[in-house]
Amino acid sequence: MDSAWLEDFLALVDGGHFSRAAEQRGITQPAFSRRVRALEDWVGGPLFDRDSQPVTLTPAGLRFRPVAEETLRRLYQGREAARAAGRAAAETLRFAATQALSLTFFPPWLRALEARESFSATVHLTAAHMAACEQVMLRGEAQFLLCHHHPAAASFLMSEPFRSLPVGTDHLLPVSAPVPGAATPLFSPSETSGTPVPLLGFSGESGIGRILAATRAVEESGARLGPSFTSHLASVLVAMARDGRGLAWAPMSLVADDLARGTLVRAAGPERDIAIEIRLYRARARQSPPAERLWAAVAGGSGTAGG
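In the form predicted on its own, the structure of this chain alone:
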């Protein structure tokens, strides 16, 4: 059944004459008559009494008329809703970001970008661990991914279908709560006593966990470490470290305020830091106009932000 048949049906109801309705619909009368007949064949009976002039509806036509009107109304409403949704989707910038960067880096980075460029699009952000963010990108549910990057740590996005740009720098460092009344760490990777140092570690879904595993930073620290707590959320591990529960590696972007306040201290010297990048990933396939404008603005930006 063609929706045009319903429009023909209602045009004939309104006009009362095949010739007038055909003219209104912009087709020849024979073609119009064939389409009305096709609708009647689909319904299974005549809808018009052709012996009267103007033509009138048969009992079947009277029953069918409100159905045709409601069906067309719903179709038009659905079409407009779909078009509106399509326009909204085209005007939305969809980001995925690892949880730590969604809290620390993303808001000021976006604000600085918007200060340089004019973006009228709505911004949607999905914050999750790295494994979930990769799946969001692979399924095409986000246009951009903001995450930490180290060349030694593999990612699904380090492949031909994707490209990336550095947008900032950061570094990972071991942190601990301080000894009460002192500025020395409660736990240190240089600890040489026989008691294992409680380690607050990242789970396998975490991008930072991948970087630490790839660089062997934890294993090569020299301390006797005993895993005491695991999470994929850097903010949770930092909170546990702040509470004196153990030693944690964390990005400077997340712990800078704690270090300044003294609620956390470095557990080792800067030589133990791991330099990492903050990168913005996208699919190589062409994106919506707002997304392409944002990418051009990022690519044309001068330098990267420090962490």
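Could you present the same protein in the form predicted in complex with the DNA, rather than the form predicted on its own shown above?
If you are looking for partners or other molecules, they are not here, because only the chain is given.
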């Protein structure tokens, strides 16, 4: 059943004459006649009484008329809706970001970018731990991934089908709640007393955890550390540290406020800070125009492209 047949049908109902309706539909009268016949064959009975002038609808045709009208209306309406949905999806910028960056870095970074380049696209952000973010990127569910990067921590994101740009810098540093009333840490890697320092550690899915493991930062701190709690969520570990539950390595972006307010203090000197980058990753394959515009804006505005 060709939807053109329905248009033909309505044109004939409207015009009342095969030849006039055919002209309106832009085909010859014989072709038009055959298409009407085809529709009648499909329905299974005559729709028009050709014996009267102008041609009139049979009972079957009378019943079929609203069907044809509604079907066409729904079809064209549906097509428009699908197009709109496709367009909206194409213009949506889909980000993935690790949770730490979603909370602190992403909002002002996006705002600055929007202010500078006046993006109007809608934005979708998937906040997850690093392993989940990588899966999202692999499945193409996000166009961009914002995460921490350290040369020692390998990832397939550094491989051929992906590219990245640096968009900021950060530090990983050990923090702890302060000793009550003082500015000295409750726990510190340099402690040598009997009980091990309780460590608030990252589980394997975490990007920061990978960096810490790769740089052997914990081991090299020289501390006797006992894992007391693990999470893949930096903010959870920070909350635990704030509560005096142990020592945690956290990104500066996440604990700057706490350090300023004194609710957390450095547990080691700045010389032990691990410098890390914040990078924006994308698949090398061509993305949607809005995504490409964003990439160009990031590349042009903030740093040099990297592989």
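The term rigid core refers to the most C-alpha atoms you can superpose between the two forms while keeping them within 1.5 Å. These numbers were taken from a predicted model, which means no experiment stands behind them. Numbering follows the first chain given and starts at 1.
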After fitting the core, Gly15 CA displacement of 2 Å or more between the two forms: yes
